[in-house]
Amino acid sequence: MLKKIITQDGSFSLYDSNLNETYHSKKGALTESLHVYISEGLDYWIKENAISGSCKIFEMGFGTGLNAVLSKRFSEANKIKVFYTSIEKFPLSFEEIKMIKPKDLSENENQIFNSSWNKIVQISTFFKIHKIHDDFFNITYKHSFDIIFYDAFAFHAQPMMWSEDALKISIDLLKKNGVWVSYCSKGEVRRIIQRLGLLVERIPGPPGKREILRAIKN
């Protein structure tokens, strides 16, 4: 059974009973994406590739939508062409999603929400999504990817999605010199990732996480 909680910087998230485990931070989930996702990943591998006017992110577990909105906010406010695939099993419902998306959404990014799955969108000039509703470990992945945001429940909710299994494949859509990170700051998952071969960095983590992984594939 799923429940709205608000964490403690006003923005939304829920509580999965069944899991017990909330899908962001209680100490803000707006400030854990915003650090994690956007900041951590999307603008550093930016930063690192200043040349390159577009990149492709994948999510590992859409969940909300929120990462998918602040980086559509971001791709738009740096002129950065995005294009983001997420994999979800479980979708929320539309009255899901309802009771917790952010109250400032524009049309655009309500669409965000609204479009169809398994099809690619552009949401705006510089945004476009595809929303896959299958198991992760069920499909061939098309294309690789310059950002992973690896975003499923905790090792104690879903150990298998932090198995060596399933890191090699999220690490297998990276290109060379691409960005994997997550909330994630375990040391069994973060030996996983060195020894599939990634340059993995313990980085400061949001408030309430003193750290999170960020991992570089050379």
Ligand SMILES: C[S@@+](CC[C@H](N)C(=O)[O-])C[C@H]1O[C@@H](n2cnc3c(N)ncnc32)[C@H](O)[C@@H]1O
The other form holds:
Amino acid sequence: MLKKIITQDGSFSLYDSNLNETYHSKKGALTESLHVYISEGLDYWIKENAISGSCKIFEMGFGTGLNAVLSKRFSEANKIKVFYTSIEKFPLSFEEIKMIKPKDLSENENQIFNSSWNKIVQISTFFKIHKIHDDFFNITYKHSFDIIFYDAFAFHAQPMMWSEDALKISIDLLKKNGVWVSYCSKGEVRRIIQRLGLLVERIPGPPGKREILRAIKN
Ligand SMILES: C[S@@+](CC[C@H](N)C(=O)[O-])C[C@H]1O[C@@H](n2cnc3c(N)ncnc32)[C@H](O)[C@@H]1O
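Same protein, different form: I have the form predicted alone, so give me the form predicted together with the ligand.
All chains and molecules follow, beginning with the one already shown.
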């Protein structure tokens, strides 16, 4: 069963009682997403690839859509074209989304939630989204994305998402020089990613999390 929670920065998230796991950090869902995925993922990639005016992101786990909304806002503020692909095996219902979506959504941001699955939808001049309703383990395509937001449930709740097989699928999706980023800081995960040939950094995390992982594909 899913239950709405209010995290410490006032933003909303969900608690899944079957997994005994939240969708975001209880210390602040918005703060966590902005720090891990927007600052240390998207903004980092843009700074390293200043000549490119566009960027392709793949998110593992659309969940509440928070990372998608924040990426859309970033794309407009920085005038960068973002094509955002996100996969979700268990899409939330409209009622669940209504409970926890940010209160300050613009009309086109609402489209991120209302648009159909498995269709590419142009949300604004700078932001296009493809929400895929499928199991991440069914992915077969490769070398397509500049950035991976690896936002699976934590290791203790869904260990298979952090197995070598799963992490390899995500890394195979990356183009050369692409950036893989996650809130996870587990040593075992870091070592798998290193074994898969990426250059892994441990970087400071959001409140309540000393470190997170970012990796670059050579
Ligand atoms: C930590 S939550 C994602 C949070 C999300 N990025 C957000 O901003 O709200 C993890 C998500 O992964 C999804 N998930 C779990 N296993 C999956 C699988 N095998 N394939 C695709 N999605 C999966 C879950 O349903 C859940 O929505």
